Amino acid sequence: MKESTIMKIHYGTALASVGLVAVHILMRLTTGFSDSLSYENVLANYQSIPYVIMLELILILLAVHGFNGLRVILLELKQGRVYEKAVSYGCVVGMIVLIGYGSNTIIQTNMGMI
């Protein structure tokens, strides 16, 4: 992929993600804060459909930006064919495990498993 496309796919992640988080912090205020952190909230929240799923698109858009930027950061220090092929794939692989990870919680919950 060209470098062009990452840094676009970078940025864009980055603005997604900017406005999400804000959508999800004015959502925590409108309950006031330590309200909106009590267990019965915070498992009432899990079970409403578009949260969940803007906690996944959350998920998913700081996973891609995080990685990305982190393989952006390791191509910086060392050059070589192996050496970049090993970085890319390590971080799709980490992306693929968090993003796992976090959406095996996000669907616990929201079964009631949690």
Ligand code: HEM
The other form holds:
Amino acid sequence: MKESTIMKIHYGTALASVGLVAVHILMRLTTGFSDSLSYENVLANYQSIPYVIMLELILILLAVHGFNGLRVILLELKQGRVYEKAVSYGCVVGMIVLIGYGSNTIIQTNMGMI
Amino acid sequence: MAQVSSIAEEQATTPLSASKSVLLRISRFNPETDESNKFMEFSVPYQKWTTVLEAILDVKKHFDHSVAVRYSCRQATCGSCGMLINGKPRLACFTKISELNSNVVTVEPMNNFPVIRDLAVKFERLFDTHQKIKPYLIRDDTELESDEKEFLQSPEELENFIQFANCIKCGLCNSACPTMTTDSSFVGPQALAQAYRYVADSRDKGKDSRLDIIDESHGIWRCHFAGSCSQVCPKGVDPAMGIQFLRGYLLGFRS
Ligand code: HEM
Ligand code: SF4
Ligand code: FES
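Provide the structure of the form predicted together with the named molecule, given the form predicted alone shown above.
Below, the chain from earlier opens the complete complex, with every other chain and molecule after it.
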């Protein structure tokens, strides 16, 4: 992929994340802070489909943004053909694994399996 | 006759002893024999107009001829004499000791360039990256063959790029750039500013090929807006601005 395409995605995911994370934090403020993290409340949140979709979106956006950010940082830290290939593929794999693991948690919780 | 004698009198009233002196600390390092650099200190007389380069040459003439320094034009034109002066990348021939407001002047080789010896550094990386962005007009016809004698350009079209054409390849911007320090493959502010200089030239037709060259993993995107390049440029080039304009083309804000 062209670097400019990757960076367009990077800036796009960054801006979208800022918006969605703000909504996410504002929703946490509807209950008191300690209540917000109580076990029942957390589970209950996962029953609301719009909320679950938002969590999944934040997960994807930040996994893509975060791992690309990490790739950029690592590419600037050290150079070399093999190292750079390892960093690029490693970050794509990390991204997929994180999205897979997070989605699995979200889906299982939503379906009441946890 | 009266005028001549008054000039003579005037010269007589400014004796050399009126000059002050400054402690000049010169970084000495030979990568072939030394583990690290050492500073040698010299007390050098200076006048209001004495430049740091003149002070270094004074040391070479009177104290230690082996100090290695590169210079040529002595008028901020050739781009040879870049060095760190009291920690900041500057041209030695374009920096007066009096403007530094310090009793101590420390000169070191530029950052982000391998040292040959003392203050002289290798320019290969700068020349390579400069060459890589194709620093010439790209088009199929030439001024020699076409009917028109020259490719005409309006003052407005010239205005688009002329400040970038002032670059003297001194490398001060590359020396100030934090990304240049960590990323040994980064193309750097000097080459990026020159990429913009040609992309913005109405006579040039090589925009796409040049944008392709800088759109890679160690290209333009590794600039993080530190802006130190533009602060140190002695010729008024603003590489940081050129980089943002180039980004504009790549992100679709400019065409
Ligand atoms: C997961 C960890 C994260 C990493 C490793 C990371 C890394 C990066 C990197 C390397 C850049 C590029 C900076 C540059 O080009 O100078 C960047 C830009 C950006 N990031 Fe992140 N980021 C992370 C999380 C976040 C989060 C949680 C948000 C907001 C909700 C965010 C918002 C932004 C924004 C708005 C930009 C664009 C500004 C810029 O390019 O400097 N990032 N990020
Ligand atoms: S842009 Fe300025 S600082 Fe950089 S090489 Fe050219 S003249 Fe020197
Ligand atoms: S000696 Fe030429 S720029 Fe300083």
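Positions refer to the first chain, counted from 1. What we label the rigid core is the largest C-alpha set whose atoms superpose within 1.5 Å from one form to the other. Model, not experiment: these values are computed from the prediction.
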Inset, instruction - Using a superposition on the rigid core, decide whether the Cα position of I49 changes by 2 angstroms or more between these two forms. - result: no
Inset, instruction - With both forms fitted on the core, give yes or no for whether the Cα of L29 moves by 2 angstroms or more between these two forms. - result: no
Inset, instruction - Examine L74 after superposing the rigid core and state whether its CA is displaced by 2 Å or more between these two forms. - result: yes
